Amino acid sequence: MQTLSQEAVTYFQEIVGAKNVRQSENDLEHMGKDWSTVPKDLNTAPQPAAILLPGSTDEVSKILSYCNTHNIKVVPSGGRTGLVGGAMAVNGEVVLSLQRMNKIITIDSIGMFAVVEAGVNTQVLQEAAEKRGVMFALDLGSAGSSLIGGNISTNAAGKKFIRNGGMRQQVLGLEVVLANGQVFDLKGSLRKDNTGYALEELFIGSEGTLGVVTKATVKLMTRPEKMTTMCCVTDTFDKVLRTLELCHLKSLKVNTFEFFSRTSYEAVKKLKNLKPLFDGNCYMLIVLEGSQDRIDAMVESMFSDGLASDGLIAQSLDDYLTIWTYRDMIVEAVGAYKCAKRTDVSLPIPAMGEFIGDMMQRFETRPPSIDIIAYGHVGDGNFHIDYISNETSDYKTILAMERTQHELVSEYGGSISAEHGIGLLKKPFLNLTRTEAEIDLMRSIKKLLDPIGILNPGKIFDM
């Protein structure tokens, strides 16, 4: 367990101000963890030594330089909305929170980019872009809490990945501080730069293990044309995939293509006491861009081909909110159970139906107290599979089911993490979908950029 000397505390207070060095029990508990559901047997209770809140890149640089010289471990921190323990400080690390660095520096509707500090809230940037008549395309369930720097660090994705890509596709350039305090300005508003390695790519999705992002230049987009939102129900997952294919064949722009299971639907309906939609096994939430004639033709084909048995096309704000509430409230519904484990995987899209059938067959003999909630972004091959129970004694069984699931993902050529990252909680499974040679290469990059290993130690892999 790392301990922090009074000399170090005094130095940090001189750099960021005494009020921005926090060591109260409440602050350490609150800011030393993320949104993860953490198993007690992993010994991952938050135990940071201090919380530092710098206000500038220069302050971040001085902090990291000092920590590197004195071998003080650091956990970079954004909105802490991650679900795999990536922002957990569990061994007396210093938490470096970027939340004070929250300036929107530029919104440029000619070059279609924004320059922002790492602590800018995702929703705040969305709203600022909208006021200028443009759009920041990343759309997350945690938009009201997540920060841009954290989105970059975890390569966040979200509900519109099929249309706009994830955070990696939004980044034009970064300002990054390395472990030794060196500041790199990795291009900014350039759309084209063919001068060797794209160094900024190293830091996107690196979970704060290679450097600390302090500023970003991100893409802006024009707002989409008229969109149609619908929710339809069908009986098999194969028909969900065939509906996605139909959207492509009809040359419609698919903005969103979400799926949720009957168990997801029932859990949300119970939690929120919502009016029912319609009965079925598989629910599809689809948002399409295009003319009404083309969308009407697509919907007619869905029903005439037997791909959907019932549905609702949003004709009002109330319809729209009802449809999205059933999808957006799944996470909250899962959290209402005494025992819950959230997972996040990706698969080749054509194999998703076979994977789900195979997985459910393997879990037929599970305890009746354990239920499985499946939902996610079918348009990009991303499943969230959550295990729920009101019996806390089921946790060990659920952890065993999680390993079985990840082993099956490996058999299908998928990934154990589509958008949540690895952090602490998925580290035991990393070798299921990444080879030892790949992991060793990642270790080599880590050693090059952070030789003594002060940045987010123990995350993604062990050194």
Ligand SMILES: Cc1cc2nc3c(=O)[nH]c(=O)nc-3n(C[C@H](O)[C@H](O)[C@H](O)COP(=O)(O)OP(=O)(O)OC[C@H]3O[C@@H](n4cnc5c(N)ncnc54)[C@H](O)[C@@H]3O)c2cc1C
Given for the second form:
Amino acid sequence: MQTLSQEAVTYFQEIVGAKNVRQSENDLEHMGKDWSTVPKDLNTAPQPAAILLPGSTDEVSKILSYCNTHNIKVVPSGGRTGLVGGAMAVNGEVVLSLQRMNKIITIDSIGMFAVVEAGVNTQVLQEAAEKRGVMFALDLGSAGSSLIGGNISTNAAGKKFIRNGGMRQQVLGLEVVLANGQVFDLKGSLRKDNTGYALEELFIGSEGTLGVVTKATVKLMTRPEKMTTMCCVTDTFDKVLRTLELCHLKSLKVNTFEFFSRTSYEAVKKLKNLKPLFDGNCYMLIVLEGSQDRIDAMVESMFSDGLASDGLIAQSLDDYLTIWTYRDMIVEAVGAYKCAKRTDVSLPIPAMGEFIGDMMQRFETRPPSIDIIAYGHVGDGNFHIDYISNETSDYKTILAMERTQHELVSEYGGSISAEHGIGLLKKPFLNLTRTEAEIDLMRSIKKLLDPIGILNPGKIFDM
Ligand SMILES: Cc1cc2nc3c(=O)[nH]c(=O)nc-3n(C[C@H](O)[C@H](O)[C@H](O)COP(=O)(O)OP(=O)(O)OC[C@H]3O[C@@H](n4cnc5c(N)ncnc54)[C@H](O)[C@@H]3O)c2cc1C
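Show the other one: the form predicted in complex with this ligand, since we just had the form predicted alone.
Zooming out: every chain and molecule, the one shown earlier first.
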């Protein structure tokens, strides 16, 4: 467990100001963890040595340079909405929170980009773009709390990936600070730049292990035409996939194609005391762009082909909110259980139905106290499969189920993380869908950029 000398604390206070070095028990507990749920006895309780809140790139650079010289381990931190323990400080690290660096520097609707500091909140950027009449395309359930630097470092995806891609597709340029304090300004707002390796790409999705993102230039887009939001229900997952196919065959622009199971629906209904929608096994939340005629034709086919048995097309803000609440509140509903394990896997889209059937069959004989909640961004081949129980003693069984699930994902040619990353919690499974040679190459890159290993140690892989 790392301890911090008084000399280091005094140095940090000189750099960022005394009030921006926090060491109260409350701050350490609150800012040393993220949204991941782990029962306390698993030795992953937050135990940072201090929280540092720099206000500029120069301050970040000075802090990292000092930490590198004195071998002080650092956990970069954004909105702490991560679900895999990436921003957790469990070994006396210093938490480097970017939350004070929250300026939107430019919104440019000619070049269609925004320049922002890493601590800008995702929703704040969405709203600023909207106000200018354009759109920042990343949209995720945690947008009200997550920060752009965290979105970049996790390569966040979200609800509109099927239409706009994830964070990687939104980033034009990055400013990053390496472990030794060196600042790199990579690519700026250039859309085209073929001058050797795209270095900025390395930092996207690297979970704070290679450098600290301090600034980003992200793409803006034109806003979509009229959108229609609907929620429909059907009895089998195969019909969910056939509905997705129908959207493609009807040449409709799919803005969002989400799925949630009956167990997800029931968990949210109970948590939020919501008005019921309709009964069924598989719920589809679909947002389509296009003319009313074409969407009407699609809905007609859906029902005449027997792909949906009931549904609601949002006609009012109230309908829209009801539909989205059922989807957006699933993460919170899962978190309400004493014992919960979240997973986010990626699969070849056509294989999703067979995979889930196969998996459920293997878990048929599980203890009755464990429930399985499946939902996710089906249009992108991304399932969230979460395990919930109110018996803490079920955690070991749940961990074993998680391993079985990931082994099956590997058999199906999938990935153990579609969008949340590896962090601390998925580290034991990384080698199921990445080869040892690939992990070794990642280690070499880490060694090159952070030779002493001060940045987010123990996350993604061990050295
Ligand atoms: C309700 C809810 C819904 C969610 N929905 C989605 C979803 O649809 N899609 C999705 O992809 N994710 C989703 N997530 C997960 C999470 O919100 C994303 O991973 C998000 O991008 C994390 O951003 P953050 O600012 O909270 O990062 P944090 O949790 O603070 O950090 C995440 C990782 O990035 C590193 N990091 C943070 N800031 C920096 C920086 N400036 N420089 C270098 N490293 C940094 C941290 O060390 C950590 O490893 C959801 C989470 C919740 C709670």
